[in-house]
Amino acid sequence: MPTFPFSEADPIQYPGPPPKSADVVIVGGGIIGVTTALFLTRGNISVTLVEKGRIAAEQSSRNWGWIRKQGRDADELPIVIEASRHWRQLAEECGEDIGLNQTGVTYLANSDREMAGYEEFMKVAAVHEIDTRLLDAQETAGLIKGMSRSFKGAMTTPSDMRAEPWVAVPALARLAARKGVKIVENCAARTLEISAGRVSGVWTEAGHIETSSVLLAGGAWSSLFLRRHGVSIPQLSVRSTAAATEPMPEIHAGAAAAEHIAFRRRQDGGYTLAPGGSHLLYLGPDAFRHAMKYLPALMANPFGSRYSPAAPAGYPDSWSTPRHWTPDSQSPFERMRVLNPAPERSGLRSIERNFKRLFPQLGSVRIKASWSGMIDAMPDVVPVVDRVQAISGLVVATGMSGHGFGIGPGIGRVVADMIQGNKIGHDLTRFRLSRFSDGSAIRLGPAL
């Protein structure tokens, strides 16, 4: 079975070399880094984006492709509402078909408890005048026809959208390059150069870039990069498996999730399938170091995570991954150009079985590709978007916790204005880095 379409074997599209200097250097070529670069160009700022592997080759292209307001943390919601507007504008501006469609997102409920959770979100949705609504069992059956079983009800947001991640993010990178962003692939940022407590440059494997401003948007690798510079962030990464089917009859034009299966109509006429909220956590040094901070999430959803005693060699939290290196020595980022975990066979069997069980009339489900990705997660299921107080000139946007694709352009705009010292327009208190060290209690975001 074919696996993910991006790997380090792919031709380099942006070969470099990097420039000697830039106003801003962005570390990481995913949705956050690319869209931040796009918004910075509007301020006539010179931007260099360095990516250790290939643009969008990790989680930014491996996600489900949902662009949703539904189920968001109340503090994320204003940013994702803004992001939805940006998605429409960027889709038009890039001039490529990225599969952007307004087809809605639906959560299917098995129990009164789940419906009660949806009712809580309805209060948040009402404040922001979102078109989310609750459905009873009959309305749910009418929305997604042909399901083999009935559900207690559902929550649906018709204005939510979908797009094709592995098409969209590279298309936005091409737009950024046309607007003057210098993108360099196969170019790992090894270390920061710090002078008198502030950023003065970035050492890459291809040389030094002088700059006074850096954005770290490294996804699953952000914690490792920060630890090298004495900054601790309780980020872990979890493995999630997904698959794409061959084209098949349309059962639902949008995206939907039940307890054990999630599905989204694709641009090519197939479906992206995933096993609901199930994921695998590799136990490594960071997992043990930050275990206490993750206890609230574990207690709230004790069966959502499965565990493996060790990550494969070279992974961010592998026991054998170096935690220290010098600017002139090979870093862990070069040793693992593209974090490309194999899909779990048991997960793939579960995906196929549960989708066929829910829609038996479809007959055989032909899987044309399967993959896994490493989701950068935080203890409270919301990201860190903040300046690093210990290193002036360094901004971090990481730990999107599986929400990054949809909210990406909103975070990109926010970070671009943060870097420029402009008004941000949103309250970012919830996303401050210091919440994990200032004695604040862990306040869980919704795991919807």
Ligand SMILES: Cc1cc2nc3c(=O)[nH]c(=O)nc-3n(C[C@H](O)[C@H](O)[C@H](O)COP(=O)(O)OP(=O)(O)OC[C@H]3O[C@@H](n4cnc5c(N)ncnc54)[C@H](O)[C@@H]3O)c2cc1C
Second form
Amino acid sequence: MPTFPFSEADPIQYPGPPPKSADVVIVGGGIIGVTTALFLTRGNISVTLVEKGRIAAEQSSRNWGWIRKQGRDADELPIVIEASRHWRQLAEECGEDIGLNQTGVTYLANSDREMAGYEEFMKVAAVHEIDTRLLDAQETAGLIKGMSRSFKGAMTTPSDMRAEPWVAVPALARLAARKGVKIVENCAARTLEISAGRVSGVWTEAGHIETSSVLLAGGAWSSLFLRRHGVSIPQLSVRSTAAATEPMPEIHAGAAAAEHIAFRRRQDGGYTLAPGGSHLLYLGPDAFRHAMKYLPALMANPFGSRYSPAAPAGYPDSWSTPRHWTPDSQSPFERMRVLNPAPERSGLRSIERNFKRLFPQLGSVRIKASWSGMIDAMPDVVPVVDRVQAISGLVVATGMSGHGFGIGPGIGRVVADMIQGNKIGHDLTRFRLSRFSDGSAIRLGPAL
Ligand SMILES: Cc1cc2nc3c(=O)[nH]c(=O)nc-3n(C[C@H](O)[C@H](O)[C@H](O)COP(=O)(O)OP(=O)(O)OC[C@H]3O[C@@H](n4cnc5c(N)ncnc54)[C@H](O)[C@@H]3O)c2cc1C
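Now the other one: the form predicted in complex with the ligand, given that the block above is the form predicted alone.
Following is the full complex, with the preceding chain placed first.
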């Protein structure tokens, strides 16, 4: 059993070689690629999923495990409502305990301004008839008992859920494999083969796969992959740190966030903790290229990001990362099998200090694991889920902007139908690729 956080030192569970051909090739074995593959198997389609490192080793195992409708962009809500149904069904179908529990999500407020923001979301919640409600100070103290301080109030959604990311996504991949998906780990997709403007294959490091249909679900690497084919998306990634405590007495069964601390009960009796506040953005060529598109996000939350002048070597937007390579030369994807940033020490100190301060009765906080993940973000904080008009047969689902785990199975179902030319059942206009080039103003979704 691989230990968390996953890395390239973990054994390969799905060895190659990849097949010579497939109806659909999926690039990327995170929650989006894996759940799309699962839904495609319902259509009697041969699916090959290639993953440069290990299944779920990047964002999809490193996230907090919140499955929330609360605080979502209005256009994502119908998809995440659908995703909640799929989570329940997939948890049953995979026959493994993925830690799915309906224990609610709560945002704690320090100020009237924050409460006013929550009231805005209540209007969206009402349209979609979800059970989100506002709590006053007393109700908040009653919901999460034992907090050392009082809050102005809170917003809470009891029907929101949690699951264990590093258990759930590998379990869903096993289900996909049992249903006939050919998964190949340690297998980077280097380039597409394009003939007369159409996808005709994928060149991987382990050879060619003939196909007319490709899904790019490459998380933080999608922009680099697309740029090689002349398609520009303003995707950047930011580093975010989290930690897991040893089992401890239960202070709250669900997930909650305050200004400086976020916590979520885990199935093993510990808590997954994260510092509130800002993310770290490494400046590289893409950060400068797309800076103007990120201005609205920067102005809305000037202290939301800290900056570092350069990413470590091999990161998607490092200064030294090659932007061009050929199908028969090593690509940046296989040079970095698993993007595994070190946790930020200051973030870990803040986690321990603020959790202890909020729940002093727990005594010292024993951390058993800590990690970082690179969150792939778009300037308007909502994903791209679309066909690429310039390359027929290519679909992109990326830029989940820090909230793609919960919505993952909903996006997976949508993308599987998009690939098959079926009715999708949701309006995807907001998630179109052309929004960054057709003169549309950036319309910010809820912050990361
Ligand atoms: C610290 C943290 C906390 C978060 N908390 C939450 C949360 O509580 N709730 C929530 O909903 N979301 C959360 N998220 C966001 C969520 O984890 C992501 O949005 C989601 O996992 C993205 O899934 P993905 O499949 O798009 O990308 P990823 O999980 O990043 O998967 C992409 C995969 O593609 C592979 N790949 C890339 N390029 C290639 C190539 N050329 N060839 C082969 N393989 C390739 C990569 O190796 C990677 O495994 C959090 C993220 C982080 C980092």
